[in-house]
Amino acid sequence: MRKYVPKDNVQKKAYYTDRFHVVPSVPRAEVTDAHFASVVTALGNDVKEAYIEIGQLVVHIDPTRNFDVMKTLKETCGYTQCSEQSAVDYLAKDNEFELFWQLLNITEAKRVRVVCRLANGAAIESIEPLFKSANFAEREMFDMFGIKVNNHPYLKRIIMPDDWEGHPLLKTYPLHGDEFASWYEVDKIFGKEYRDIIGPENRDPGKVDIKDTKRFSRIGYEVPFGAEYNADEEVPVEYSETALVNYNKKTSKQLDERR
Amino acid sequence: MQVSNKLTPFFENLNFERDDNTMVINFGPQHPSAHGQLRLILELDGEQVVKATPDIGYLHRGIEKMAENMTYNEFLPTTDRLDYIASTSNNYAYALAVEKLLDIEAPRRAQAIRTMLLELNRIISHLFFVATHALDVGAMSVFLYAFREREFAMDLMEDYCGARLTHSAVRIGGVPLDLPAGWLENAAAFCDKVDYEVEHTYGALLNENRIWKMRLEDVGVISAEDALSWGCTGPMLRGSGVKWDIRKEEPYELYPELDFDIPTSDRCDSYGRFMIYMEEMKQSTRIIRQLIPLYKETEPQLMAHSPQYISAPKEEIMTQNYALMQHFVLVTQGMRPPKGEVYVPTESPKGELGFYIKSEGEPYAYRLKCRAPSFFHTGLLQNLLVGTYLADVVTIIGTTNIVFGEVDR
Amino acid sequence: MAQHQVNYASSAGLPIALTSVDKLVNWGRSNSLWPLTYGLACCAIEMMASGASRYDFDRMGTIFRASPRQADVMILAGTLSKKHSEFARRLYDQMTEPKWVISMGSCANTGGMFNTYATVQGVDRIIPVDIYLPGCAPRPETLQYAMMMLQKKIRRESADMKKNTKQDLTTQTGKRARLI
């Protein structure tokens, strides 16, 4: 049978993993904290979770409502800088987006991460209007995911160039690149007919090319820098002999190929 | 007029003759003073920028994708690669935010060693942003002369990781080696250099020479709410007067224990700015000192005891099978953290570093986003640019003191 | 007034030297390579400090210049993106002939460590390359060596550049292609 291989997350996984291996989880504290109890109580019905994940409080809202969530965070609660906004993507398993912003207050120094999901397709609205380092952080996560923003003010590629195809960080993206990405400097700088004569990209890291004489010396004999590749010229591969065992004579405990 | 090609590619295609009397000018991506891949386009009115929009990508690898592609630990030296001016500053900030998702601490001798070497990094870069600005506001003689300083502090850590640029010089759970012998020493001689040179050349040279004060001062001005609300952290958050560092606010390693000065400034210009680089060197010199009694009074313990996530050490894996199994266990499959999201920040020499992973249980990050200062701050560029003249833009480039290879990743 | 006294007979005193032209040519060529500042990522740092204070890279007669019509020699110092290829092609179309490639440090070799989408693998796709150095990122001497091995190159190649053999590419097709 064909190896079955996932077409909607493409992303490296585990070769091996334990039967009985149960995944544990970061603790998450009930909100105690006096500052960040307050900020719960200011934020009320918008909160639909609230917990403490390694010192920082983890509020979950609903999409529809970022915005007044930002706007009370900000003006009520002191959180005056948006440190990260971005999203995960879980398009595989629920069709959703995570999206997330990370909020600082300077004069507590506490650090609030608002959390919300996106069903695939739904855009979000902008926050710019109050951080206005959201300007760069949505247009990245614009470019690296396709989740629109309303009113942003120049919602546009920002990283990869504006005639990219496809979105880079999706789990459906390869991470070596589609075919559009592998060919995209040869297509842009010397057009399509010159795709056979660059040839393909070498993903290979460890790749040796037998016929190639520049950039590869020959093993067991020598031949002149960028000598054409003559077959007949093959000398078998001497190998020293030891104390133990003449490689040269072939013994049944070498194999010429995997059993 | 020319006719472009396939072959002979005519990329021109801004257009000069437009009604609202503005030109357009491109700047970069190859630009010597645009600190790496840094395009800006320009509208000019006259002499004066009407309309800046940076455009930025051109340094774009993948750096977050190849970590949902990478174990913890194979993932560690790319990070070198995100601010290669100070890349310890990067490996730390990485592994710390591994260390609080696993909940490990490094041993203290570790933490010593990690905080000298981070305090050494940040000489470097700002060293480094010193001799550019220089260079890029036309003073020649700064550049060679701090890169002769940055020289010396490149050996430190080539004696303790052997590498010049890329150091990796961090591990998950602690360092990988101890410092070798006589470093202290070299390290309190390279800080007593620093010192001297701080004050009496670059100082000299600099702070209150006339071409370079009309150069810097009243340019590239912030206020300190838009510096909050573009984002903008480190320096340039302390340029306007916030006293603002991670360091002291929520302190990890031993800056708790350690005594120095956050350098903050009123001026909201570039001249402060440059003034709090000159300034930190001093404190990150004091620091380096403060450190080196601390280093002496540890145990000779580097890497965390965690079995469940990181090697034991090397006699022990010789030695003990339990420990050679676990060690064959994390080297062919990885760590494999618990469920969870942790963002840490840390405050890199150019701002807020700080990595937002999450886990799902496996031994791939499952999304990891790398929060770079530089990133806000090109961000500001389109802010910051509008209404200056063009000979400023250089300036304002060179004091937001930005790495294209962490604003693009 | 001064009387030069030359002994024109004797062997040490005559003032011509007798070379071919192409000597004289490669000579100056390869004692003034003037390098294009191509700082793309971390080997741009490198490349610096081989041009400041310790490592010194003026006495090699290499003095960087910040415009492709000035420059002999392009150093692809880092990672070559895909968005940035097109530009670092026209670059190097705008120098002036000869010129030379160094490519310097794994990613602008191979792509590197950088096995990505964006990453182009290897400029030798769409830029012809003299000199690969390896390394990441490669330290100033390393670099130092690699502009000495490409002036001792110069110095073989004939003046009139006709043969000067590129890196020829091998296609999958089997015929040989060369980039221009």
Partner chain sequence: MAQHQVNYASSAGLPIALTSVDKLVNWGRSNSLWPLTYGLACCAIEMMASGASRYDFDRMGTIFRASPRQADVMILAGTLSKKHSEFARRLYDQMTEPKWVISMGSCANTGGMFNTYATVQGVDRIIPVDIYLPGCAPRPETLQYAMMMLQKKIRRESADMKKNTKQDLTTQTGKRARLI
Second form
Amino acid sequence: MRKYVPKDNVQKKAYYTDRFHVVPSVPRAEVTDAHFASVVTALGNDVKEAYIEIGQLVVHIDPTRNFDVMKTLKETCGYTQCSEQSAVDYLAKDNEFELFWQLLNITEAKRVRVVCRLANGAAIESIEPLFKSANFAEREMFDMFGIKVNNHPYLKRIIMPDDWEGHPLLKTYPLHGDEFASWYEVDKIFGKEYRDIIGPENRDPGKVDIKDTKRFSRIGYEVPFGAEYNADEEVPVEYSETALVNYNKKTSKQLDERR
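Let's compare: the form predicted together with its partner chain is above, so bring in the form predicted alone.
Just this one chain is shown here; partners and other molecules are left out.
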């Protein structure tokens, strides 16, 4: 078995160097929209910070108030759909997770993002009684980040096996898995006594090289297998014609009629 290298300090390394372009922050604006202003008023003291970002309202709240805030947004403000819920790992920097919920008001065509910071090891209240879509989202958050959700009807892993060790979306989790991951299938299928016979799973990073004409193809710029790389000569892309759709046509007959 290969030697384990601790990954605890992986986030302490610089995120960017002069080799990479640093994308500027998204600009924030004050809440001037009448609808969004009414939402902030309805939430009252639960709002720690509010601003407009890319046309939607962003509200920062206390993590202990997430259920009450969601209930107000749904029953008072008309946000009846929770389209997204997840977390961001800021453990190395602040020892916290950033949780967010993306809500949609279908009637007004407005979006609200609710954000809170949750300390490492703390739990959040389930909003599954309000939004059934939160059931799987909270289970995925538990599976991928290890964030516990109080009063969830069935909190267990949803993607990884029940006996999996670790949480793959933590920034300290190795990209190619750890020792447990490399031996998981061998131990599960054959047993640990077969480790010396079979060996660990091969997790080759498989570097993608655009000049490799044996393992990778470039749509519209194909060359024969193993031929010299050509970056300039474009090859027309042809698709097969089916009984229903001709994919070689740029516009469909139905679209022309509608116009």
